[in-house]
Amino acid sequence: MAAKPKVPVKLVSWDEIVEWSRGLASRIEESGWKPDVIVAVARGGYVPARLLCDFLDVTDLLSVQSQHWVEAARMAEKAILKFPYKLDLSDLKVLLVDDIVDTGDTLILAKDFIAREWTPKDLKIAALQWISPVAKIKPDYYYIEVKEWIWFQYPWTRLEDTMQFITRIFREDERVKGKIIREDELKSVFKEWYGIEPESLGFYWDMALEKLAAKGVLERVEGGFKAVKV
(Lines of atoms letter the chains of each structure in order from A and count residues from 1; the text may use other names and numbers.)
(Lines give C-alpha, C1' and ligand atoms only; values in the text may rest on other atoms or scores of the structure.)
Protein backbone atom coordinates (compact mmCIF):
# COMPACT_ATOMS: atom_id res chain seq x y z
CA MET A 1 0.00 0.00 0.00
CA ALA A 2 1.35 3.42 -0.97
CA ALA A 3 2.24 5.76 1.87
CA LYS A 4 -0.04 8.71 2.51
CA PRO A 5 1.28 11.99 1.10
CA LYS A 6 2.85 14.45 3.53
CA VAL A 7 0.55 17.17 2.22
CA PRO A 8 -2.55 15.68 0.57
CA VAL A 9 -3.60 17.84 -2.37
CA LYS A 10 -6.80 17.97 -4.39
CA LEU A 11 -6.58 19.71 -7.76
CA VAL A 12 -9.75 21.75 -8.24
CA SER A 13 -10.92 22.48 -11.79
CA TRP A 14 -12.57 25.61 -13.13
CA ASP A 15 -15.73 23.60 -13.82
CA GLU A 16 -15.86 22.53 -10.17
CA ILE A 17 -15.49 26.15 -9.04
CA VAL A 18 -18.46 27.20 -11.17
CA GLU A 19 -20.51 24.23 -9.97
CA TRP A 20 -19.69 24.86 -6.30
CA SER A 21 -20.34 28.60 -6.59
CA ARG A 22 -23.68 27.99 -8.23
CA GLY A 23 -24.58 25.52 -5.48
CA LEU A 24 -23.52 28.01 -2.82
CA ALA A 25 -25.63 30.73 -4.45
CA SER A 26 -28.64 28.40 -4.42
CA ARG A 27 -28.24 27.84 -0.68
CA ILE A 28 -28.10 31.57 -0.06
CA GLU A 29 -31.21 32.12 -2.17
CA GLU A 30 -33.04 29.31 -0.39
CA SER A 31 -32.41 31.05 2.94
CA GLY A 32 -34.39 34.07 1.76
CA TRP A 33 -31.50 36.45 2.49
CA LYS A 34 -29.93 38.56 -0.26
CA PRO A 35 -26.85 40.77 0.13
CA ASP A 36 -26.63 44.31 -1.19
CA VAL A 37 -22.84 44.13 -1.35
CA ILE A 38 -20.42 41.22 -1.67
CA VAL A 39 -16.95 41.50 -0.16
CA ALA A 40 -14.20 39.15 -1.35
CA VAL A 41 -11.43 38.11 1.00
CA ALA A 42 -8.33 38.70 -1.10
CA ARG A 43 -6.97 36.81 -2.69
CA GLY A 44 -8.74 33.46 -2.55
CA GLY A 45 -12.25 34.87 -2.39
CA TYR A 46 -12.07 36.93 -5.59
CA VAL A 47 -13.33 34.33 -8.07
CA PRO A 48 -16.07 32.83 -5.88
CA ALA A 49 -17.22 36.33 -4.92
CA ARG A 50 -17.46 37.42 -8.56
CA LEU A 51 -19.38 34.29 -9.47
CA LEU A 52 -21.76 34.86 -6.57
CA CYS A 53 -22.34 38.41 -7.82
CA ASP A 54 -23.44 36.88 -11.11
CA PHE A 55 -25.60 34.12 -9.65
CA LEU A 56 -27.21 36.35 -7.00
CA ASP A 57 -27.58 39.41 -9.26
CA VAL A 58 -25.48 41.63 -7.02
CA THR A 59 -23.71 44.57 -8.66
CA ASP A 60 -21.42 45.88 -5.93
CA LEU A 61 -18.22 43.96 -5.18
CA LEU A 62 -15.55 45.06 -2.70
CA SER A 63 -12.54 43.34 -1.17
CA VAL A 64 -10.36 43.21 1.92
CA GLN A 65 -7.00 41.49 2.11
CA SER A 66 -6.76 39.21 5.11
CA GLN A 67 -4.14 36.48 4.97
CA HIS A 68 -2.73 33.69 7.08
CA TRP A 69 -0.90 31.47 4.59
CA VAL A 70 2.68 32.50 3.80
CA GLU A 71 2.93 29.74 1.21
CA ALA A 72 0.91 26.77 0.05
CA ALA A 73 -0.05 24.56 3.01
CA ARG A 74 2.13 26.56 5.43
CA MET A 75 0.61 29.11 7.78
CA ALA A 76 2.08 32.30 9.14
CA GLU A 77 2.12 32.71 12.90
CA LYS A 78 -1.03 34.81 12.78
CA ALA A 79 -3.47 36.28 10.29
CA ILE A 80 -2.95 39.87 9.23
CA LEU A 81 -5.13 42.49 7.56
CA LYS A 82 -3.41 44.44 4.80
CA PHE A 83 -4.40 47.85 3.37
CA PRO A 84 -7.40 48.61 5.64
CA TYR A 85 -9.74 51.39 4.55
CA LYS A 86 -12.91 53.02 5.86
CA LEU A 87 -16.42 52.74 4.38
CA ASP A 88 -19.97 53.42 5.51
CA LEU A 89 -22.20 50.44 4.77
CA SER A 90 -24.64 51.15 7.57
CA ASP A 91 -27.75 50.72 5.40
CA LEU A 92 -26.53 47.62 3.54
CA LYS A 93 -26.48 43.85 3.95
CA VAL A 94 -22.99 42.47 3.32
CA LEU A 95 -21.83 39.00 2.34
CA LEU A 96 -18.17 38.26 3.07
CA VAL A 97 -16.82 35.54 0.75
CA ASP A 98 -13.75 33.32 0.82
CA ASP A 99 -12.85 30.17 -1.04
CA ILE A 100 -12.39 27.97 2.05
CA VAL A 101 -12.64 28.15 5.84
CA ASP A 102 -9.68 26.22 7.25
CA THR A 103 -8.57 27.72 10.57
CA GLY A 104 -10.99 30.59 10.00
CA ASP A 105 -8.50 33.16 11.30
CA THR A 106 -8.54 35.27 8.13
CA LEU A 107 -12.32 35.36 8.05
CA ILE A 108 -12.62 36.21 11.72
CA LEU A 109 -10.17 39.08 11.25
CA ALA A 110 -11.97 40.35 8.14
CA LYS A 111 -15.41 39.97 9.69
CA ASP A 112 -14.43 41.85 12.85
CA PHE A 113 -12.84 44.64 10.79
CA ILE A 114 -15.88 45.06 8.54
CA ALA A 115 -18.31 45.00 11.47
CA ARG A 116 -16.24 47.59 13.35
CA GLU A 117 -15.11 49.91 10.54
CA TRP A 118 -17.82 49.56 7.88
CA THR A 119 -20.80 49.05 10.25
CA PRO A 120 -23.08 47.13 7.85
CA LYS A 121 -26.75 46.63 8.67
CA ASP A 122 -26.19 42.87 8.45
CA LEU A 123 -23.08 40.78 7.84
CA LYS A 124 -22.89 37.12 6.86
CA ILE A 125 -20.10 34.81 5.70
CA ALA A 126 -20.03 32.38 2.77
CA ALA A 127 -17.39 29.94 1.55
CA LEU A 128 -17.21 27.18 -1.00
CA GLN A 129 -15.77 24.80 1.60
CA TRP A 130 -15.68 24.53 5.38
CA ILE A 131 -13.08 22.26 7.04
CA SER A 132 -15.21 21.55 10.08
CA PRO A 133 -12.69 19.71 12.33
CA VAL A 134 -10.18 22.58 12.39
CA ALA A 135 -12.19 25.74 11.69
CA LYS A 136 -12.72 28.21 14.53
CA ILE A 137 -15.79 29.63 12.81
CA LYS A 138 -18.68 28.14 10.87
CA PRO A 139 -19.77 30.20 7.87
CA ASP A 140 -23.41 31.17 7.54
CA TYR A 141 -23.35 29.57 4.11
CA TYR A 142 -21.08 26.89 2.66
CA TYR A 143 -21.38 24.35 -0.12
CA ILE A 144 -19.06 21.52 0.96
CA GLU A 145 -18.19 20.36 4.47
CA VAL A 146 -14.69 18.84 4.52
CA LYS A 147 -14.13 16.42 7.39
CA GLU A 148 -10.48 15.53 6.76
CA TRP A 149 -7.89 18.25 6.11
CA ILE A 150 -6.59 18.50 2.57
CA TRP A 151 -4.99 21.28 0.57
CA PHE A 152 -7.44 22.36 -2.12
CA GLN A 153 -5.34 23.58 -5.00
CA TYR A 154 -7.52 26.11 -6.80
CA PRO A 155 -6.96 26.94 -10.47
CA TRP A 156 -6.11 30.59 -9.74
CA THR A 157 -3.05 29.61 -7.67
CA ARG A 158 -1.82 26.63 -9.69
CA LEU A 159 1.55 28.13 -10.61
CA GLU A 160 2.18 29.82 -7.27
CA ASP A 161 1.38 26.66 -5.32
CA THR A 162 3.43 24.42 -7.60
CA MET A 163 6.46 26.67 -7.17
CA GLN A 164 6.05 26.59 -3.40
CA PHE A 165 5.50 22.82 -3.36
CA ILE A 166 8.76 22.26 -5.27
CA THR A 167 10.67 24.74 -3.10
CA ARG A 168 9.51 22.98 0.05
CA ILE A 169 10.85 19.66 -1.23
CA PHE A 170 14.30 21.17 -1.84
CA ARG A 171 14.21 22.81 1.59
CA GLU A 172 12.97 19.89 3.70
CA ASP A 173 13.53 16.53 2.00
CA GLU A 174 16.87 15.03 3.05
CA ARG A 175 17.06 13.05 -0.18
CA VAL A 176 17.11 16.31 -2.12
CA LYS A 177 18.73 18.96 0.11
CA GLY A 178 22.11 20.07 -1.25
CA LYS A 179 22.03 17.56 -4.08
CA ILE A 180 21.49 17.48 -7.82
CA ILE A 181 18.24 15.72 -8.65
CA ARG A 182 17.04 14.57 -12.05
CA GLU A 183 13.63 15.79 -13.16
CA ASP A 184 12.17 12.27 -13.17
CA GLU A 185 13.39 11.84 -9.57
CA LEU A 186 11.90 15.19 -8.61
CA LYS A 187 8.57 14.16 -10.11
CA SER A 188 8.62 10.95 -8.08
CA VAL A 189 9.34 12.81 -4.82
CA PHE A 190 6.68 15.40 -5.70
CA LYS A 191 4.05 12.67 -6.11
CA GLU A 192 5.14 11.11 -2.82
CA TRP A 193 4.83 14.44 -1.00
CA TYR A 194 1.57 15.70 -2.48
CA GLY A 195 -0.23 12.65 -3.87
CA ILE A 196 -0.66 14.09 -7.36
CA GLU A 197 1.12 13.40 -10.64
CA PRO A 198 3.17 16.37 -11.91
CA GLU A 199 1.73 15.58 -15.36
CA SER A 200 -1.73 16.44 -14.01
CA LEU A 201 -0.49 20.03 -13.62
CA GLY A 202 -0.05 20.41 -17.37
CA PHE A 203 2.11 23.35 -18.43
CA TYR A 204 2.27 24.63 -14.85
CA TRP A 205 4.96 22.08 -13.96
CA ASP A 206 7.44 23.29 -16.57
CA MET A 207 6.53 26.92 -15.92
CA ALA A 208 7.12 26.48 -12.19
CA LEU A 209 10.62 25.10 -12.80
CA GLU A 210 11.37 27.91 -15.26
CA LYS A 211 10.20 30.58 -12.78
CA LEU A 212 12.20 29.06 -9.92
CA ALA A 213 15.31 29.00 -12.09
CA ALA A 214 14.71 32.59 -13.22
CA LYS A 215 14.33 33.71 -9.58
CA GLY A 216 17.57 31.99 -8.62
CA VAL A 217 15.85 29.53 -6.29
CA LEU A 218 16.89 26.55 -8.42
CA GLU A 219 19.68 26.09 -10.90
CA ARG A 220 19.51 23.92 -13.96
CA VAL A 221 22.63 21.79 -14.14
CA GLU A 222 23.66 18.94 -16.35
CA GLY A 223 21.54 16.03 -15.28
CA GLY A 224 18.90 17.92 -13.37
CA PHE A 225 18.34 20.68 -10.77
CA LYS A 226 19.91 21.84 -7.53
CA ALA A 227 18.74 24.37 -4.99
CA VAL A 228 20.50 27.75 -4.83
CA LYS A 229 18.37 29.46 -2.20
CA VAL A 230 15.34 27.90 -0.54
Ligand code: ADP
The other form holds:
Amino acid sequence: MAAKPKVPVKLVSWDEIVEWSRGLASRIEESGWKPDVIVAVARGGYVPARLLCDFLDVTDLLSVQSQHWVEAARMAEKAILKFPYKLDLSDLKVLLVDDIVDTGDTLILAKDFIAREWTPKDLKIAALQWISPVAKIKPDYYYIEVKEWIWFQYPWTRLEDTMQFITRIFREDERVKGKIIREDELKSVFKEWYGIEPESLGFYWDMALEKLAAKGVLERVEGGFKAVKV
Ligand code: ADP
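Output the structure of the form predicted together with adenosine-5'-diphosphate; the preceding block shows the form predicted on its own.
The complete assembly is shown below, putting the previous chain first.
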Protein backbone atom coordinates (compact mmCIF):
# COMPACT_ATOMS: atom_id res chain seq x y z
CA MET A 1 0.00 0.00 0.00
CA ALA A 2 1.21 3.51 -0.77
CA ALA A 3 2.47 5.60 2.18
CA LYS A 4 0.19 8.28 3.54
CA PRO A 5 0.72 11.57 1.71
CA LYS A 6 2.24 14.47 3.65
CA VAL A 7 -0.58 16.74 2.56
CA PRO A 8 -3.75 14.83 1.69
CA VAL A 9 -5.37 16.37 -1.38
CA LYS A 10 -8.70 15.65 -3.00
CA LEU A 11 -9.15 16.94 -6.54
CA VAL A 12 -12.67 18.32 -6.84
CA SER A 13 -14.21 18.35 -10.33
CA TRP A 14 -16.55 20.95 -11.83
CA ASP A 15 -19.28 18.31 -11.90
CA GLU A 16 -18.89 17.74 -8.17
CA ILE A 17 -19.14 21.49 -7.57
CA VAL A 18 -22.45 21.61 -9.44
CA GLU A 19 -23.73 18.52 -7.60
CA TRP A 20 -22.69 19.86 -4.18
CA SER A 21 -24.11 23.33 -4.87
CA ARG A 22 -27.37 21.79 -6.01
CA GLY A 23 -27.49 19.69 -2.83
CA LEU A 24 -26.77 22.76 -0.72
CA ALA A 25 -29.54 24.68 -2.49
CA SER A 26 -31.98 21.85 -1.72
CA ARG A 27 -31.11 21.99 1.98
CA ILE A 28 -31.79 25.74 2.02
CA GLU A 29 -35.07 25.31 0.16
CA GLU A 30 -36.20 22.46 2.42
CA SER A 31 -35.66 24.69 5.46
CA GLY A 32 -38.30 27.07 4.11
CA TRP A 33 -35.96 30.07 4.35
CA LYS A 34 -35.21 32.15 1.25
CA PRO A 35 -32.52 34.82 0.99
CA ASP A 36 -33.15 38.13 -0.81
CA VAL A 37 -29.43 38.69 -1.36
CA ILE A 38 -26.43 36.37 -1.54
CA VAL A 39 -23.01 37.58 -0.39
CA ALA A 40 -20.00 35.62 -1.67
CA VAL A 41 -16.81 35.53 0.36
CA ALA A 42 -14.14 36.29 -2.22
CA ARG A 43 -12.61 34.48 -3.72
CA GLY A 44 -13.55 30.92 -2.68
CA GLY A 45 -17.25 31.61 -2.33
CA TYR A 46 -17.77 33.05 -5.83
CA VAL A 47 -18.62 29.94 -7.83
CA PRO A 48 -20.84 28.31 -5.16
CA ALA A 49 -22.60 31.67 -4.56
CA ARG A 50 -23.28 32.13 -8.29
CA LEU A 51 -24.66 28.59 -8.57
CA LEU A 52 -26.86 29.15 -5.49
CA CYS A 53 -28.27 32.29 -7.16
CA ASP A 54 -29.24 30.12 -10.10
CA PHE A 55 -30.69 27.23 -8.08
CA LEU A 56 -32.52 29.48 -5.60
CA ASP A 57 -33.62 32.09 -8.14
CA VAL A 58 -31.84 34.96 -6.39
CA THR A 59 -30.90 38.00 -8.51
CA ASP A 60 -28.79 40.03 -6.14
CA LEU A 61 -25.21 38.94 -5.56
CA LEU A 62 -22.67 40.94 -3.58
CA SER A 63 -19.28 40.10 -2.20
CA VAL A 64 -16.81 40.77 0.59
CA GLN A 65 -13.15 39.97 0.21
CA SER A 66 -11.10 38.29 2.87
CA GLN A 67 -7.36 38.29 2.97
CA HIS A 68 -4.85 36.48 5.14
CA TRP A 69 -2.32 38.61 6.84
CA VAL A 70 0.84 37.27 8.42
CA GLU A 71 1.21 39.19 11.65
CA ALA A 72 4.69 40.61 12.16
CA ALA A 73 6.75 38.75 14.76
CA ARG A 74 4.09 36.04 14.98
CA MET A 75 3.72 33.35 12.43
CA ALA A 76 -0.04 33.22 12.94
CA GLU A 77 -2.12 34.22 9.96
CA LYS A 78 -4.88 36.64 10.67
CA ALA A 79 -7.92 37.07 8.43
CA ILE A 80 -8.84 40.64 7.54
CA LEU A 81 -11.48 42.14 5.25
CA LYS A 82 -10.26 44.14 2.30
CA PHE A 83 -12.51 46.99 1.05
CA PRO A 84 -14.86 47.19 4.09
CA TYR A 85 -17.63 49.27 2.43
CA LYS A 86 -20.91 50.22 4.09
CA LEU A 87 -24.42 49.30 2.97
CA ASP A 88 -27.91 49.40 4.40
CA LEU A 89 -29.55 45.98 4.03
CA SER A 90 -32.05 46.41 6.87
CA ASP A 91 -34.97 45.23 4.71
CA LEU A 92 -33.21 42.16 3.38
CA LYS A 93 -32.45 38.57 4.31
CA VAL A 94 -28.82 37.77 3.55
CA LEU A 95 -27.08 34.48 2.84
CA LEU A 96 -23.30 34.56 3.25
CA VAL A 97 -21.61 31.89 1.10
CA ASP A 98 -18.14 30.33 1.13
CA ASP A 99 -16.64 27.18 -0.34
CA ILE A 100 -15.42 25.63 2.92
CA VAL A 101 -15.43 26.35 6.64
CA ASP A 102 -11.98 25.27 7.78
CA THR A 103 -10.88 27.26 10.84
CA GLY A 104 -13.97 29.41 10.43
CA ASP A 105 -12.00 32.62 11.02
CA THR A 106 -12.92 34.15 7.67
CA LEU A 107 -16.61 33.52 8.09
CA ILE A 108 -16.71 34.75 11.68
CA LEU A 109 -15.06 37.95 10.52
CA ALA A 110 -17.34 38.39 7.50
CA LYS A 111 -20.47 37.58 9.48
CA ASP A 112 -19.64 40.06 12.27
CA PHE A 113 -18.79 42.74 9.73
CA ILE A 114 -22.02 42.31 7.76
CA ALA A 115 -24.17 42.15 10.90
CA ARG A 116 -22.59 45.34 12.24
CA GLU A 117 -22.09 47.44 9.09
CA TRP A 118 -24.87 46.26 6.76
CA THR A 119 -27.51 45.52 9.45
CA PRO A 120 -29.51 42.92 7.48
CA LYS A 121 -32.97 41.79 8.59
CA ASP A 122 -31.62 38.24 8.82
CA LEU A 123 -28.20 36.69 8.18
CA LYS A 124 -27.34 33.03 7.61
CA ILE A 125 -24.25 31.17 6.45
CA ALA A 126 -23.93 28.43 3.81
CA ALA A 127 -20.83 26.50 2.73
CA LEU A 128 -20.35 23.50 0.48
CA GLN A 129 -18.14 21.88 3.10
CA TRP A 130 -17.65 22.10 6.83
CA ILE A 131 -14.56 20.64 8.53
CA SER A 132 -16.33 19.87 11.80
CA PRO A 133 -13.38 18.90 14.06
CA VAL A 134 -11.47 22.15 13.47
CA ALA A 135 -14.10 24.77 12.61
CA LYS A 136 -14.92 27.40 15.22
CA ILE A 137 -18.40 27.83 13.75
CA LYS A 138 -20.99 25.59 12.21
CA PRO A 139 -22.67 27.07 9.14
CA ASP A 140 -26.48 27.21 9.11
CA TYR A 141 -26.35 25.20 5.87
CA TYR A 142 -23.65 22.88 4.50
CA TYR A 143 -23.64 19.97 2.10
CA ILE A 144 -20.66 17.85 3.21
CA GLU A 145 -19.33 17.38 6.72
CA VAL A 146 -15.60 16.61 6.55
CA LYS A 147 -14.34 14.65 9.54
CA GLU A 148 -10.65 14.39 8.64
CA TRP A 149 -8.74 17.40 7.36
CA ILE A 150 -7.97 17.35 3.64
CA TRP A 151 -6.96 20.04 1.19
CA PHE A 152 -9.81 20.24 -1.30
CA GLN A 153 -8.31 21.24 -4.58
CA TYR A 154 -11.24 23.17 -6.10
CA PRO A 155 -11.24 23.65 -9.87
CA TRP A 156 -11.01 27.45 -9.60
CA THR A 157 -7.60 27.36 -7.87
CA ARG A 158 -6.03 24.52 -9.83
CA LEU A 159 -3.14 26.52 -11.26
CA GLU A 160 -2.45 28.49 -8.09
CA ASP A 161 -2.50 25.35 -5.94
CA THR A 162 -0.35 23.31 -8.33
CA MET A 163 2.25 26.08 -8.35
CA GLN A 164 2.24 26.19 -4.55
CA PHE A 165 2.41 22.40 -4.24
CA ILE A 166 5.49 22.27 -6.49
CA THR A 167 7.15 25.24 -4.77
CA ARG A 168 6.74 23.59 -1.38
CA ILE A 169 8.54 20.47 -2.60
CA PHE A 170 11.49 22.56 -3.80
CA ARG A 171 11.54 24.43 -0.49
CA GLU A 172 11.20 21.52 1.91
CA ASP A 173 12.12 18.17 0.37
CA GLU A 174 15.74 17.30 1.15
CA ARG A 175 15.99 15.14 -1.99
CA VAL A 176 15.12 18.10 -4.17
CA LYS A 177 16.48 21.18 -2.36
CA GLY A 178 19.29 22.82 -4.32
CA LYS A 179 19.47 19.96 -6.83
CA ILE A 180 18.58 19.34 -10.42
CA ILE A 181 15.58 17.08 -10.60
CA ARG A 182 14.21 15.31 -13.64
CA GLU A 183 10.54 15.88 -14.41
CA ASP A 184 9.64 12.21 -13.92
CA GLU A 185 11.35 12.30 -10.48
CA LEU A 186 9.48 15.46 -9.59
CA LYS A 187 6.23 13.75 -10.59
CA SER A 188 6.87 10.83 -8.29
CA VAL A 189 7.84 13.09 -5.36
CA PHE A 190 4.66 15.10 -6.02
CA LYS A 191 2.57 11.94 -5.88
CA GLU A 192 4.23 11.00 -2.59
CA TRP A 193 3.57 14.43 -1.04
CA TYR A 194 0.01 15.00 -2.17
CA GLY A 195 -1.36 11.55 -3.01
CA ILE A 196 -2.53 12.61 -6.47
CA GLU A 197 -1.12 11.86 -9.91
CA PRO A 198 0.27 14.91 -11.75
CA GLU A 199 -1.47 13.43 -14.82
CA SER A 200 -4.83 13.99 -13.15
CA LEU A 201 -4.14 17.74 -13.25
CA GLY A 202 -4.28 17.76 -17.07
CA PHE A 203 -2.77 20.87 -18.68
CA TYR A 204 -2.32 22.54 -15.27
CA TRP A 205 0.87 20.58 -14.55
CA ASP A 206 2.77 21.95 -17.57
CA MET A 207 1.26 25.37 -17.08
CA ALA A 208 2.36 25.50 -13.42
CA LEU A 209 5.96 24.59 -14.36
CA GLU A 210 5.95 27.17 -17.13
CA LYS A 211 4.65 29.92 -14.82
CA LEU A 212 7.12 29.03 -12.08
CA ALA A 213 9.95 29.24 -14.61
CA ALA A 214 8.63 32.55 -15.97
CA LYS A 215 8.44 33.95 -12.43
CA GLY A 216 12.04 32.92 -11.79
CA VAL A 217 11.13 30.46 -9.03
CA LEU A 218 12.43 27.50 -11.02
CA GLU A 219 14.84 27.21 -13.86
CA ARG A 220 14.55 24.74 -16.70
CA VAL A 221 18.03 23.26 -17.06
CA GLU A 222 19.62 20.41 -18.98
CA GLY A 223 18.00 17.26 -17.63
CA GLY A 224 15.24 18.84 -15.56
CA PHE A 225 14.45 21.66 -13.14
CA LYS A 226 16.31 23.54 -10.45
CA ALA A 227 14.95 25.90 -7.82
CA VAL A 228 16.16 29.48 -8.10
CA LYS A 229 14.22 31.37 -5.44
CA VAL A 230 11.62 29.46 -3.50
P1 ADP B 1 -12.45 29.54 7.05
O2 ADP B 1 -12.28 30.91 7.55
O3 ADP B 1 -13.53 29.34 6.04
O4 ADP B 1 -12.24 28.48 8.04
P5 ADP B 1 -9.87 29.76 6.39
O6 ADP B 1 -9.79 31.13 6.97
O7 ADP B 1 -9.11 28.66 7.07
O8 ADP B 1 -11.26 29.30 6.16
O9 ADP B 1 -9.52 29.77 4.87
C10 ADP B 1 -10.11 30.68 3.96
C11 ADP B 1 -10.22 30.11 2.57
O12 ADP B 1 -9.11 29.28 2.29
C13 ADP B 1 -11.43 29.19 2.38
O14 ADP B 1 -12.59 29.92 2.07
C15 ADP B 1 -10.98 28.36 1.21
O16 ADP B 1 -11.13 29.04 -0.01
C17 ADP B 1 -9.51 28.15 1.52
N18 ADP B 1 -9.35 26.91 2.31
C19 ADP B 1 -9.17 26.81 3.65
N20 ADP B 1 -9.06 25.52 4.02
C21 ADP B 1 -9.22 24.76 2.90
C22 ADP B 1 -9.22 23.35 2.63
N23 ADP B 1 -9.05 22.45 3.58
N24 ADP B 1 -9.37 22.96 1.34
C25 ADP B 1 -9.54 23.88 0.36
N26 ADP B 1 -9.55 25.20 0.53
C27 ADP B 1 -9.40 25.66 1.79
